[in-house]
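Next up is one chain by itself, shown in structure tokens, the form predicted on its own.
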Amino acid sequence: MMSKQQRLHPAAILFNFFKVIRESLFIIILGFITFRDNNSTYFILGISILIILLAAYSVASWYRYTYRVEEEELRVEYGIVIRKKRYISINRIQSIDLTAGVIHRIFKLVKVQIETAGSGTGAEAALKAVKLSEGERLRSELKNRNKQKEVEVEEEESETPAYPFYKISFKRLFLAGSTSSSIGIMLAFLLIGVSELEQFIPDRFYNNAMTWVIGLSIIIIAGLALLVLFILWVLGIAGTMIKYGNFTITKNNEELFITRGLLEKKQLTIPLNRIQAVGIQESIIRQPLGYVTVFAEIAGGSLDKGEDFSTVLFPIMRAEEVEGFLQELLPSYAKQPDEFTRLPKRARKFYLFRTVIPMVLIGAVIAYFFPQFSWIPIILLIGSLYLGLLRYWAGGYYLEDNHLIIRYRGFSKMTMVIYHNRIQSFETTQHKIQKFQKLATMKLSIIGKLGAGRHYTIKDLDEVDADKLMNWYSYQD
């Protein structure tokens, strides 16, 4: 197998240029601050020369970057002064992802990311900008998809998909955005931003603004708070739609293919043998509505900026649809038990204690410094008591043959399906109080993205159940 030596699309020069500018931004800002008063002419001259040099460097980097497929390898060569060569055996390639950001889509380009089992924190190779047709051709060539093409032609002629295929509807996507937890994250960033903004606002203006806010009635303050929450909620919907717009997932032989994104279109390839666990997330908002998110933990691979550690297999679906969904895509993970082995009643007080204590401390601070808002600690206490009960009710496990299903809760209820051969370590611990109460904590680990471990813990299991799980892991019946 041999292909002609190729260069990236010329638009890659822009990506190289923006990258080096971003990396040099600190030096540019430092120079501006240093020379802005007395030597601005030299600063402008220096910046102009720097930009010209960076532009020349970007062009040279593009020209010297080549790739080709030869002798069952993807051969990438780059470097201006020192020529570097990276040969990637096709047999080692785990996945080939195509990503199209806004600028890529303008030029009808894609970024090709090639990952192997040892990719570490980044992709093994990344072709920043190639034509869409070239990206698809390269992916097809590397994965030897000639037979697949024939099958796809037959599919088009019959207009009947031969592979399991799921696509999110607009209604489901809107619901996913409406019930996402992004509003909480954005609210946290907003509060941090407001707290940091104080140092940049003149004291007089800040004090007047605070005096004005404090002087408002409770109703107006509540109205402003609701307005802020509404704006954050709308932004959360927009963010979800941008991220998961046009979401599709299909299974072809031993791989899953996921396409998603409105502004940045991503095409992910997930080999089934890299899946370490499958999870079902029921957020505290979606659970009463009967909707869940299905995701998978994938071993190895890279983690792009803004990516989650887990890979979403479907953003939102009804709980009763999960088994059928997994039955088609990942049948070995499909079984949903009717009954879990739950936590003993004596564990309940510990769950309540751990959940209530932080809220009591926060409530005490609020009651001391803001006595006019003393109703807040009462609400926090009631809410934390209920959350503690939810965590207690959620905890449990289901064991069958070679796989374990565990269930636990933070704010969201999580159900993880894990096979024995995917578990890297398993341990049980007991502190003195747990030992007195005949309870124990179970912790297991699997390999996640970046090669880092993913850990799952269930606290206050019955001591007998913890021993049973340990024996199962050790094959000591």
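Remember, it's a predicted structure, so these values are computed and weren't measured experimentally. Numbering follows the first chain given and starts at 1. Only the largest set of C-alpha atoms that superpose within 1.5 Å between the two forms is called the rigid core. Compared with the form predicted in complex with its partner chain:
For Phe170, the Cα coordinates differ by under 2 angstroms between the two forms after the core has been superposed. With the core held fixed between the two forms, Ile423 has its Cα displaced by under 2 Å. With the core held fixed, the Cα of Met414 is displaced between the two forms by less than 2 Å.
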Second form
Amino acid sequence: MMSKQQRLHPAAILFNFFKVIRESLFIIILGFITFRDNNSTYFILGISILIILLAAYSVASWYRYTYRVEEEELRVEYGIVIRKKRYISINRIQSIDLTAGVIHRIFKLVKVQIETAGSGTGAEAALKAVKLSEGERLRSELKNRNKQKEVEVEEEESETPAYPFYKISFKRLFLAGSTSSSIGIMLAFLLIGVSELEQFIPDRFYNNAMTWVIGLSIIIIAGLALLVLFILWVLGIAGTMIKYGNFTITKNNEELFITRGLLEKKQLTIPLNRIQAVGIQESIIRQPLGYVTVFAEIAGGSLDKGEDFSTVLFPIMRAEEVEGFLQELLPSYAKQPDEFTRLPKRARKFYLFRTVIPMVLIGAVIAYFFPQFSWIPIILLIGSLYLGLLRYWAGGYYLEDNHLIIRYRGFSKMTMVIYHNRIQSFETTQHKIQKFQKLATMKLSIIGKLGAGRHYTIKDLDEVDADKLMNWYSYQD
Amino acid sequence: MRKPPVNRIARDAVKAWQITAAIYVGVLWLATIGGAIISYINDLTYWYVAIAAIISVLSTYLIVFLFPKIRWRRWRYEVFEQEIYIQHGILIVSRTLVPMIRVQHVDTKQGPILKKFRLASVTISTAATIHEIPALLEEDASELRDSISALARVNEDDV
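Form predicted in complex with its partner chain structure, per the form predicted on its own context:
In what comes next, the whole complex appears, and the chain from above leads the way.
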């Protein structure tokens, strides 16, 4: 069909150029610093020549980069001096992602990332800039061929034109932003930033400012602090809006299709057979409001996607909507049990001990060095006791023929649905005191991002339960 | 609880571990002796040296003499047709099941100390984890490697 060699959109020259500039920025700055005093004419001359060379390089590498679809393969050829050819067989292609950054959107362009099953840090091929229509055409072409083959093999699948489709509402998005935990992270960054800033501000100015701040009444300081928090909160909302704006998820035959992002528009495809586990996260802020995040663990994938550790299937929804949502998109992961097998009562003290001990240590240090702040350790202690209880209450599992649902809490309460055939290995551990108390810890591993393992642990299960899980996992009769 | 695996690792593992541990503890002893010499030359108090000596003696006993023996006693493995069952740990006993169909590859390896005792360790990798059976007799190790690799080949499941 499309055997003609195609080039990227000329805007790719720009991207190339910025990329080489960014990569050689260090050298340019170094040159600037060393030649600054000697002779600026030579320096400017040198820089201009360099820039012209880089520009020429960008144009040449754009000119040499061609791609075409031929004989069931995507064929990419590139390289200026050393010609490289990369042929990717269409039926090896796992996913085709279209991303549009801010600059892309001005020119109505997209970046096409093509991934195969092989694990690696980069996409197998990335077409930096093609017209949106061209990108979509390319995707449908690469995919349709794949599908044609599947249809031949799998018998005609019943045609369901109305794909399940979920879109995030503005209200939900706003709620997601306002309850995001990014407040805490940003606060931490701000504190670090302020403490770093100290070094760069002249001492005198700093001292003056400090006396001025201390001179202000405590109310104004509190007001300022609140204002800062408020700004952080608004930034958190903005961040979530930008990241998850226009979030939609669709199921299309054997894959999930996600688009999201206000500024940079991302489109992800997730082949269903690469999903290793599905999880429901109830963060400590959202849980009281009854809202959860649904996510999936996907095997493979690349860093290029810029995803976090797990792929979000839906940023925020009510807990009771989850079952319906999964029923439509991932029916095999849908069923949420009413009753978990909980941890035995004697496990509680271990949970309390584990959570409280670090707090006691931190508290002791604070109380020793800053006796006037000894109310802090007391609050920390009460908080950690409560967290320990929450963790104990959350822990549990539910077993049903070929899949296991486990629940545990770090700060957020996590519920993971994992199928037997996705578990890579299973481990129980038991230390002396646990053994005496007839408790055991279980740990199971699945494949996570980038081919690294992802491990799930439930501590202090009843020994009998741990054994039951191990027997369930065992392939022996 | 589930029965522990039946096979033990090579008896000489204890010696190999003791030698390795002795090297580490030797460094500690050198530091202690060095400290003693410095204190002697500069006429400093011997308090720190005494504490260091006690720590050295204790860790010699624990790391070199006691732990390798317990570790050996705890270490067991069993290879079934469908899965590998491993138990190890001194204070924390862990038991692991690795199904054959999840095994990606098996390696044997041998450092200078293991080589001296004609031992080798077997490493079993899945897509998410790595498990090691340390210190088997060379022949046993290569036999185990071959048999696991043969069993793992049987049916490739979807991943």
